[in-house]
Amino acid sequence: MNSSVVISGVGLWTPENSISNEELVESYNAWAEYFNQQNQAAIEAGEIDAKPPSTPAFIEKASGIKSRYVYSKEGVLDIHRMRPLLEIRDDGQVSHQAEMAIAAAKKALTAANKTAADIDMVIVSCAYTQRSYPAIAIEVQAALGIEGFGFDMLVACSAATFGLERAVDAIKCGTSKGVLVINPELTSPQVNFMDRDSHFIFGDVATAVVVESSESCTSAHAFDVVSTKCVTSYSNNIRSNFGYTTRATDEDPYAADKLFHQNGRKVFKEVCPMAADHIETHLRSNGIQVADLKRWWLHQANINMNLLISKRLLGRDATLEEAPIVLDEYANTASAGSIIAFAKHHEDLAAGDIGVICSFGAGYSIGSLILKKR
């Protein structure tokens, strides 16, 4: 028989504090009031806008969102902070985003029934890490005692596909025998959480995927690859300007273009059409039609636009178990949305049941994966 590539464990990561609509809007709220009263002559003057109010339902109208998890929840809140509150931590310690990866790695092992001695390279595979180098994958593969190598990745929400796309690669090629793709978004700290129409977009997670050859699989629950598929094309509709030359231009490293932005409508309209050809494309050249699919694992960035691809695809509205949603609970997680969907919603597949991960986000960039359960 011979061998395939699979996807043979997952593992999740969920942060213990979440922060509600409810909460987020009031203390937004509070925040504009506060920064309307102390510019008032200026608000008046017209030499800048005041801050408009938001509410619960205009969030879960525009996204679909209800809740985030956030890594730490102190400060977040704080109308004289509105960011979150991380601990320093030295050279020698743990770093946050690495903490958050071995956790989710550590549960896509035993999901997988591996050991650090099966895996031999590790891609942390992300929108943001923490520093520029050493490599937070480096450090994750020191901390699980895993020997070979390992390096970062950054390619926005798609991050996720385009990871495990170099680690389908690397078992088919023979230069690994087991992959470890991790995916700690930490993205509380490049939200504005001053913005009324981007601060309830993201939430923080860490998810997990081990790839494998067949031939070493010992899981309950894998899925060949039967192929992957990437894109991109630029675009500066979704975009963060954070980075070490504000050192050189005497910018304020933290303004608002400094931190996640975009243009929505035009993300919305440019992208849903874009992920449906994608996804379509990709199962016809492997002679699989869209009815074959049992699953679809979408990115969570929102959900008006999950429906509009899946409808596009389909010709109706796709049912929760045909495209289960976590965004309500989880928000926007960069790349990590389709793997949380396919970590919470994979075990139920039968032997020979079809399904695609599938992303896309700022680049613009897209990747899917078709899978079988084994």
Second form
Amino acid sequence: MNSSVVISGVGLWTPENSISNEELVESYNAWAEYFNQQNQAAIEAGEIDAKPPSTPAFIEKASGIKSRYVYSKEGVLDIHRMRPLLEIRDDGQVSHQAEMAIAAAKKALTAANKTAADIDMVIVSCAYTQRSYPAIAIEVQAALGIEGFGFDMLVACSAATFGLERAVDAIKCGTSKGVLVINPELTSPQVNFMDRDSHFIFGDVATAVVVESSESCTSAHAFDVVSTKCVTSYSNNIRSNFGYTTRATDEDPYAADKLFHQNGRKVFKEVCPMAADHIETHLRSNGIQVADLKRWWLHQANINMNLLISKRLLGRDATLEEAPIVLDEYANTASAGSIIAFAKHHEDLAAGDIGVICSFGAGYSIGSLILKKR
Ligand code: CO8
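Following the display of the form predicted on its own, present the structure of the form predicted together with octanoyl-coenzyme A.
Up next: the whole complex, starting with the chain shown before.
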């Protein structure tokens, strides 16, 4: 029998702390009131705009988000700080992002029925890494006792799917026997909690996936990777200018443009048709009809985007069973969103059932994997 590349295990690590819309808005509104008081003269002179209040009702209606998890809750709701407080760790201690990655990786290994000896490639792929080098992936590799190599990848919201494509190709080519693709999405340090348009969007989480050959697979819940497809198209509508060169430009390293910012409306309008077309083309090129899909593990940025994409393809609303939503609880977790949906909603599928993982976001970047339950 021909061997195939399989996803044999997935791990999800969820932080202990969460912040509801109500808590977040109470803090933002208190900060906005304080800002407006402090800047009353400039606001009255028309030099700066007053900060408008945020509302939980807007957030839930516009995005479907009800709460988000945070790696560190300390400092986020403090109106004199408005950013998380992370404990300083020295170089000999495990870094924050590696800690998240290791926790998710261990769960994925257990789910895949594998040990460190079965893995020889570690990809840490996410929207940001907390340092440039040594790679977080190499720190994780060492902590787990994996021989071989590791590297970091950054592709914003499509980091997980793009990393998985690299893993699938490595198994296909025979350059690796087992790959861990890990997405430690520590987004909260990059969220502008003083911006009402985006303060509610993101949450922290870590996911991990084991990719191997069907020949070595002993997992109870494995999926053949039928096909992968990645595409990018340059856009400035989702951007962060954070980077190591700021020091050399004498700019404010904490300015709003150094944090996540976007033109959300444009993103919505441009990315929905791109993602729908991408999924349809990918399925068609593999001789699969949209109606054949049992499950859509879609990127979790906005519930209205997911409804629009699935409706465009199906001609009707997808049910929650077909296209599960996790963003109500997790918010947008950058590249991890579609993998959380997969982690929570795959064990009920029967042999032969087909599903698609699809991410879409900054770049723009879109990545999809067509999976078939073994
Ligand atoms: N409370 C109350 N009112 C508000 C608020 C608020 N918090 N925010 C805006 N409003 C008001 C606006 O001022 C506006 O008022 P008016 O009509 O009077 O001008 C009205 O509400 C409507 O505002 P919008 O047009 O902005 O609202 P939308 O319905 O478009 O919803 C969204 C905004 C939710 C942002 C929506 O546009 C959206 O989800 N778009 C898609 C965005 C998206 O998917 N982006 C992907 C980003 S993630 C990614 O790519 C990864 C990046 C890397 C990770 C980064 C980690 C930090």
